[in-house]
Each structure stands twice: as C-alpha cells, then as structure tokens.
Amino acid sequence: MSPRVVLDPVGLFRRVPLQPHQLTEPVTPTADVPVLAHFGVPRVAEAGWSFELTGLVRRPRTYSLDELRGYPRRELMAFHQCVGNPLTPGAPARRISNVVWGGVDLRTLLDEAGVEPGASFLWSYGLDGGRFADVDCEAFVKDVRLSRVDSGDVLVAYELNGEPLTAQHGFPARLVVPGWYGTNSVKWLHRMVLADRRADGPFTTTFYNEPPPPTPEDPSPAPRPVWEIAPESVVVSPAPGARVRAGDEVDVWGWAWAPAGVRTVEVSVGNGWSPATVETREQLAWQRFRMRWRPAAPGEVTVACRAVDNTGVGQPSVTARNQVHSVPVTVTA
C-alpha cells in the first residue's frame, strides 16, 4: 500500500505546452516537456521520502533521495514521448521532447541487490493513485521486463534538464525507460519489485494494451502492452498555415526519433517523396532532418514527412499513432 500524499491539482491533469510547429529547440525546456497525471499531481517532502526495492532480490534495500545523489550520476539525452490518451489508443499525439535526464543507472541498484534467478520483471509503483475512467487504483503500477533493463540505459532519476525533478515531472524521483513511451516511466517513485510475471493493475491489464495488427495466421491477436515507441517524425518548419513564394528556397525541416535510431527520413512537398538529410543521433536523441524546397508555381501544398528506423521500420500513412505528419502550405506567386 502507498502512503497518502497530497494531490494538487486533484484528479486528471494533462498539459501539452508546445504543438510540433513549436519544437524549435534541440532540447526543450522543462516547463514545455509535456505533462499526464492520471489522479493528479502528487506533492511529496522530501525529507522522510524514501522508496524501497523488494521482491525476488537478495538484498532488499530502501534508499532515500541522499543515499541516490551518493551513486555515479548518470546523464543522459534521450527523446521523451506521451503516448496519449489510453481511452482513444491509437490516434496520433505528437505529445514528444528532448531532454536530458539525470540519476543512477538502474542497473548499479539491482546488481546491489542482487536479482533472484526467477525474477523476470520489475514492478514500479508510483505515490499517486485514485479513481480513472471509472476505474478504481490503489496505486499506479507499471511493469518492465528485466531484459530491457539489461540492455542499458534504464534509470532512476531525480533530475532533469540539470535541475531537480518538479512535481509535475516526478519529484522527488522516478524511473525512466529510454525509448519506451512516457506511461512506463513512473513518476513519484515509491516502490520496486522484482517478480516472476507481469503487474496486475488497470495500467498493465487495462489501459496502455492494444491488440497488434492482425495476420493470417490470427486475424483477433491479444491485447500487448504499449511498450516500445514506434519510430516517428514531425515537421517543425514550415508552420502548418505558412505562406512561401514559389521560385524562393524554403528550409524543411523537423525532427525524427526511434528508439533503434533514424536511418533515413522522406519528405513529400505534394509530388512524391525525397531524401532529406538527417543528422548523426546524440545519445538516445531525436535527430533533426532538414530538406531545402524550391516551389515552382502558386497553390496548396501538403508537406508531409516518414521516417525509417535502423532496423527497416517506417511510418505508416495513416490509422495508427505514428502516422506520417503534414501541414498545409499556402505557396503565393
């Protein structure tokens, strides 16, 4: 059971600051790093904060917010994205940031305490809890498998962007699954354990599962957890709206992220679809693309753009949550 908190605000607190028009900054501030909180935001001390790591461990440890400044503090940059709303699974969000994170490496506390050989998952609870979409939950609860833990970069953080966490985005700590969506990364920290299956909770069971497209083989496949984000771009310039002159050079360009990394991004100014440049990923970032457009004559243009990850992956055209982005273009004579 988790400790009562307060919550202010109280219930269902969403805030997208910026629209992709907007992600002008290679990483982007905190207050514009987007924000969901299912019960509301806890407010957490942290004088006499503390969460503990339990479970299928040989060494059960707690750790306050001091005894996880005393590890090796890990950095790293790595894009950051909200899947949206679970009661409309699917439609695209574009709810994504660039930001640096700062913490321990999951992997030094586990080793510490060293992990059972049954234990195949981690369980993170969260200090919030309440009442959503008509669904009651003790506490929020999300689940990893211990293999993503193993491939790196998985942290326990407390800071971001070089500050301490806020309370919107965590405070006074919380676990962070690089290239995973947002939901997995619980905020407000309160509780790890190790086990030998899957949560169980609304936020594992429930919300955040969706079946995957349908083969031959099984046309009705089961539900699977929203993990893994799927590899997506957006344009940032131009704006959705914007006015150019045909025959002047018009700068494309937007942002592309994966969590293999970009291989290659396409954009389509309206006849088809060109190579655009795209640059060498720092550390688990996005990765800007950029394409120089000269329009030839007047009209209403659609500039659109898709992305595909190192591992051959690509955006699909539409009806899924990673559907190509587009804006539309006003070209003036």
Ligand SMILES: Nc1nc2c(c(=O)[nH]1)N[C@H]1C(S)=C(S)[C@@H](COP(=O)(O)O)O[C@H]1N2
Second form
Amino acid sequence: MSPRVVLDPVGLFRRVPLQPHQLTEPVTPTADVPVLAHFGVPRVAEAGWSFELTGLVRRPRTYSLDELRGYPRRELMAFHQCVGNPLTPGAPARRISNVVWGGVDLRTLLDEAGVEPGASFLWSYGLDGGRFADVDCEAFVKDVRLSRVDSGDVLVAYELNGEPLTAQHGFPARLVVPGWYGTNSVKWLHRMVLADRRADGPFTTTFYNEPPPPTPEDPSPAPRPVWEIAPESVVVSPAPGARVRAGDEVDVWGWAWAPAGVRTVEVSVGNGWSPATVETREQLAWQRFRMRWRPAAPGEVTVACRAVDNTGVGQPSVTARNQVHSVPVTVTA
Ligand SMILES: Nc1nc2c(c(=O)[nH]1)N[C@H]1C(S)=C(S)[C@@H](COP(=O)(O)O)O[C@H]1N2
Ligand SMILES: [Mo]
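Having gone through the form predicted alone, I am curious about the other one (the form predicted in complex with the named molecule); can you provide its structure?
Up next: the whole complex, starting with the chain shown before.
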C-alpha cells in the first residue's frame, strides 16, 4: 500500500546519543539529536509528496508540504526521548534531547476534516517498512488516543530547531506527540487514519510494550504500551570520573523532565538526599537543576539525582528505564 521509497541507509539506523555529561546545551543541536530508524532512512522528495488524512472523518483529504506550511505555524520546545531498545525493556538508555519543533497543530487539521463520532484513536503510517527483529512489517505504524491529541501540543512537524526536518528526523513531515516516548512520533508521514480501536501492527502490539515499575501492590505488572514518558533526570556535571578538590565548591547540575513537569529534584553526594533548585519549565522543555556541594574529605563519591513530577511520581532506584542516574567522582586532597 505504501508507495515505493528509497532507503539510505537500508536497515536499522541509529545516531548514538550524547552521554549525559555531554548534554551541556539547553537546546540540543540537531547534529547531536539521537536518531532512530528501524528500517533505514527514507529519502523523500518534496515534489510529489503528500500525506493523507482519512478514516472516520467527514472530509478526507491530502496535504502537500506547502499546504501544511499555509496553516498557522506552532513552535514548541519539548524534551524528546527514545525509550531505548524495545528488545531490552528495563535497561536505562538515556537517549534524551531537548528540541524546538515547528509545524501545524494536529487539532487544526482534525477540526477541518471533521472527526466522526466513534473515532477514538489516530493511526499514523510512515513511508518506511521492512524487517525488524525477524518480523516483516509493511509500514511503521503507531497509534495515539484522540484524547491525547485533544489535550493539545500534538503537531504535524516540518521543522526541527528552526530548519526543515532532515531526512533522518522525518522529512518532509512527522508526527510529534510531546511527552510520549519518541517511538510514537512517526517520521516520514504518509497517512493518518482515524479509527475506533488501536492499530494492530508489530510496533503497537509486539514491540514497545513494557511492564511499568513494580509496586508493593502489583509486584509483576502486565506490559503496557510505551506511551507517556516516565519522570527522569541525569547528572550533567560533574562528569563520570571527574576529580574535585576537598573544600572547593562544586556545582552539581543536570536536567530533569516529566510530562507533568518536575516538582522536585534531590541530589545525593554519598550521604542521603538534599533538595536541588529546579528552574521553572518553559513549554514542555526539560528543567535544569543545581546544587552547590563542598566535599569535606578526600575519597570516592557517587553523585546521583532523582526527580519527582507534579503528580508525585518519582524514579525507581533500580531495574527501570528511568532508574536513578549516578556518576562516580573522586575527591582529592
Ligand atoms: N516512520 C518511522 N517513524 C519513527 C521511527 C521509525 O523507525 N520509522 N522510529 C521511532 C523511534 S523508536 C524514535 S525514538 C523516534 C526518533 O526520532 P528522531 O530520530 O527524530 O530522534 O522516531 C520514531 N518514529
Ligand atoms: Mo526509540
């Protein structure tokens, strides 16, 4: 069903993310934003490209890139995170960036198309397909609840950090579901279908389903779709292996992010947890935290951080994607 498309390269393509201590820029430069493409990178020409909005809508239609640019342009700064390898749930990946998207609010397109009663999910198709983890797949398809689209900030984006999308990031246009893991933000958009149920493809039902962290009430929870991003934080400075002098003042800082916004971040320098100051959130961006530390005595110290979001949910200490991040630091005399 998808038109033929040239993939270059062909096969799983990843741009390795920056390490946490390299995340020094508030907005991640495009060349450093992690890339994940399961089947390769489609090379799509603007001429001849369009995407179709169809299914449970009164007025199905297609849009060229120029037509998309003709709608009011929305700009949105948001953290953008790949959950990690779907074959290794529970392993922290820390593929995180903070970017500025530009595009059209999807609600504008849906309002114009007229959503039929009964529609509850939006299925998005990429132009890419192929084989991933021994499963053949005609097209990369993901779904999102319409209620998430209705709550706002879901874009059909054609810009990243003020420039047209690069091929790797989804040129000509992609979905952006901010606050949800990157896998849901379908690149190289080809088709959107309004439906009354979830999409049943390998990327909605097989891959990208993970159990949430166990709780005392539910020690072995069932897998659920990888949708909303869990609260997380990383130490940017000091870097792992850094040497700091006893008695000097050390600026411990990093980034914390959660769809609901971050309420508190605590930092540990080896003996309990202390509150860090957290900057107020701009749009859906990650938030900087910092704490001054004056190490008293020489020795090996583990510097760690943990965030709690505005609904009171925090980070597990172990065995979770968003487990607490820590770095070893040497305090010298
Ligand atoms: N069509 C399509 N969209 C896709 C993917 C893909 O393989 N094909 N990968 C997803 C995954 S797993 C992630 S993390 C994000 C990454 O977006 P980025 O490469 O722009 O950072 O794209 C998502 N959208
Ligand atoms: Mo991903």
